[in-house]
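A lone chain, given as C-alpha cells: the form predicted on its own.
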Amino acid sequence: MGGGLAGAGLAGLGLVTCSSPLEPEETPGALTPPSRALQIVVVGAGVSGLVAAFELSRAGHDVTVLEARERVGGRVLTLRSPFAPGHFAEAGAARIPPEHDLTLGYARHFGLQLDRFYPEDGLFLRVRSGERATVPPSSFLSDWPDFVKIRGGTDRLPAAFANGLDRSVITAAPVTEIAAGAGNTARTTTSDGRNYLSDRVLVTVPVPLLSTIRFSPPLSAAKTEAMNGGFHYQSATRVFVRFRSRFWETDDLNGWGTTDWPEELWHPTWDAPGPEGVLLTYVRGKRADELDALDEEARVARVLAHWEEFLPGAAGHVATGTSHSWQRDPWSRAAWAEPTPTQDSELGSPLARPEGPVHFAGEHISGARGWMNGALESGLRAAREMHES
C-alpha cells in the first residue's frame, strides 16, 4: 500500500499514538474494563477491524468479526505461491516507516521480528528516459526513511490478531444488510441468511464496498455520496516474476530501483536463501489501469518486455509469474483512499461519524491513509468510541 497524510476533513478525530516502550503484556490501544459488556459485530477482518475487535474483546466485550474473504488481513496479502519454498512477496502492505508506532507497537506485543526492508549493499537502478544508471546504497537510501518489514511476511500481523480472537472471526461471510433496531441495537445479515444481533456494529470495509450493504435506515447523504464514487481511491497493481537465478547480481545489482515508467522495482527475496529470486514491479494510477486491462499472462509479458530495456536477457531466466490488482479484487475495488482536498474536507469527518448503533473505521478515515498504521489508528478510535458509549 502507499501512504499519504490526511487533510482537514479528519481534524478532531482523536488520533491514537504510542510513543513509549511497551511491556510485553501491554498493547498500544488497551481499553479499561467496561461498565457494561456490549455485544459487538465487526464487519471486515482487515487490520482496522481486527485491532478494534482485539482490543474490545480484551476489555471484556462480546465480539464477532464477519469477513467476506476466506482469509483475514484485507489489503495485507503475502503471496507464497508460485515461488520457491521459503520465498514470498507482498501484494499489499509491505514496509513500515520508523514513526509508525502503532504498527511497531503491535509487532512488539505479538513478538514479531523486524528486518530492514531495503538492502544496504549492491547497486540500485535508476532509469530515466531510457538511460540506465546505477546508484550506491548511500545515495538511494537517503531518499527513503529507515523502513522495516515483518520477518516471515506482513500477514503474520493480522494472523496474530485473529489468533488472539480465538473463534470470534467468521470468514466467507459477506455482509448484505445492517438494520438498526429499537433501543439502539442492530441486526447484521450475511449472504447465507444468518442474522447477528448486537448492541453495536463496526463497519470497516473500504468506501466503495459500502454500496454492497443495504443499510436500514439508509446512510447519511455524505456517506452515500462517498460510496457512489465521490471519494477517490488510488489504483495499484503488482506483477511478480520468479527467476531461476539472480542474474542481475552479475552486474552487482541488488534488484531494487525506480524507473520513469513510473514504477518501483523490488527484490523481496534479497535476504532469502537459494539461487532463485523474485522481482516485482509496483505501479499505481494510469500504469496500474493499463496493466489491469490485460489478462494475467499478458500482464507478466508486458512487464518483462519493459524490463528487457534495462535488464537485458531477463526473459531467459523466467520460471513463472503472477500479479495482483487491488482494483480487480472484489472485496477491495481499489488500493487505498486518496480523496481530493475538497472531498476530504467535505466527506472525511462525516465518513467517521456513527449513525445510531453503527460505527465506522478504516484507513480511509485516518491520518495515514494507505498504511497499516492508519488502519490501526482508525480501528482504535472506533473501538474507544464504542467502548465509551
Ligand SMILES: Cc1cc2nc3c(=O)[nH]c(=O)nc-3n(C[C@H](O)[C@H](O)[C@H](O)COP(=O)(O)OP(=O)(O)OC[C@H]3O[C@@H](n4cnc5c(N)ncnc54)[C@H](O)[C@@H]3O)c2cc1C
The other form holds:
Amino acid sequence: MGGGLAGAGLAGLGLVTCSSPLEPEETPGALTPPSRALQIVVVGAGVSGLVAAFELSRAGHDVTVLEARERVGGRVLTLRSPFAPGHFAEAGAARIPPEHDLTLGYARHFGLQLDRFYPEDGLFLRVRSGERATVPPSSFLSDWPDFVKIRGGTDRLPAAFANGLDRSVITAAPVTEIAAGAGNTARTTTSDGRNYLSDRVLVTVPVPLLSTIRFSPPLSAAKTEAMNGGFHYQSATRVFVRFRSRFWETDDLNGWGTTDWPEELWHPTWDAPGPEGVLLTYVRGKRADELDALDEEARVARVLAHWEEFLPGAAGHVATGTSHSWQRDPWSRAAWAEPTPTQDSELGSPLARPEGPVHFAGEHISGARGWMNGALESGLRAAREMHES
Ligand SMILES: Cc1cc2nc3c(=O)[nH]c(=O)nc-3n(C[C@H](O)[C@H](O)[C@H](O)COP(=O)(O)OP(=O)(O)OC[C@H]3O[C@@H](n4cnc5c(N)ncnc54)[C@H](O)[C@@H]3O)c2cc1C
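Could the form predicted in complex with the named molecule be given as well, to go with the form predicted on its own?
Following is the full complex, with the preceding chain placed first.
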C-alpha cells in the first residue's frame, strides 16, 4: 500500500541496521497448548492464512492449508524475472513501516534480515504539472519515514511461514464449496472434487472472491452484500522496466520519486550490484484501470512514453518490461479493501464474524487494511478464536 504513516525511526524502534544479524525471538502470536486438538482447514496461503496455520499447528492443532494458486504468499509476490540475475522487484507488499510490530516481529522470529527501503543518497524526482524538480534525500525522506524491506524479497516471509508448518501447503487447490455439517464440523471441497473434513475452517480469501465459494448454509446477508460489490476495494498496478544501464545516475538521480500522474517511481535495484537497473511505476485507482485496459507490451510502452517527460531518452536504454495488475489477477480481483466509512461501519464487523464452524480473516478485516501487518493481525485474531472455541 502507500506510505504516509508516522515513523519512529529505525534506531528508536530498536531495529537492527542492515549489517547486524537479527536476534531470533518468540513469535508475536504464540498460543498456549490447546485442551483439545482440532482439525482445521485454512483456505488461502496469504500471510493471514499462513500465520494462523503456523500458530495453530505450533499449538498442537492439525492444520491443512488449501491454496488456489501454485504458490504461497497471495498478495506478496516477488518478481525475479525478466530481470538480470540477482535482481528482483515487488509486485505487492514491499515496504514495512517501523511501527508494524507483527510484520517485524515475525521477520525477526524467522531470522530475516531487514534493509532500508529507500536510498539515503542521490536525488529524488518530484514532477508536478510537467515541472521536474529534484529533491535531496533529507527533504524527500522527511515525508517518507524509515521504512524497511526484507532482504532478498518480501516472499521470504510467506515462505518462512510455509516451511514452518507441520504439513506442506496444498497448492493449485481452489476451494469451491464449504458445507457446515452436524456437530459444528465442516466439509471443504476443492475443484478436483476432494473433500476435507474438519472441526473448523478459516476462510482468508479477499471479499470479492467469497462469491466463488458455495457456502452451505449461505453466508449472512452482510457478507453476501459485501462480496457482491458492497465493500469497496482499491485498484493497483505496477509496471516494471528493465534497463541495460542506470542512465538516470548521470544526472545524480537515484531512480525514485513521485509525479502527479499520479504515480510513485521506485528503483528496487538501487542496492543491487550490476550495471542494469529496474524502475517501476506504482499507480492506483483510475490510472491503474487505464493501464489494465492495455496489453502487456502497450502498458510498458505507455509508461515509457510518460517517463520520457522527465527521464528523457529512457526508451533507448530498455531491455524489457513486465507488469502486474491485481485487478486482473483471478485470485485477488483487486489490490486491497478500502471501504467507505458507511461500508466499514455496517459491514466491517460482520465480515469478521464466524458462521458456525467457519471463521474469517484477511487484511480486509483488520485495523491496517492494505498492509501485511493487518493481514497478520486478522489471522492471529481468527487463530485465537478457533483455539479458544
Ligand atoms: C500493490 C500492493 C502493494 C502493497 N504494498 C504493501 C507494502 O508495501 N507493505 C505491506 O505491509 N503490505 C502491502 N500490501 C498489502 C499486503 O500485500 C496484503 O495486505 C497482504 O498480503 C494480504 O494478505 P491476506 O492473507 O489477507 O490476503 P491474500 O494475500 O490475498 O491471501 C489470500 C489467499 O487466498 C487464495 N485464494 C483465493 N481464493 C481461493 C480459493 N477459492 N481457494 C483457495 N485459495 C484461495 C489466494 O490465492 C491468496 O493466496 C500491498 C498490497 C498490494 C496489492
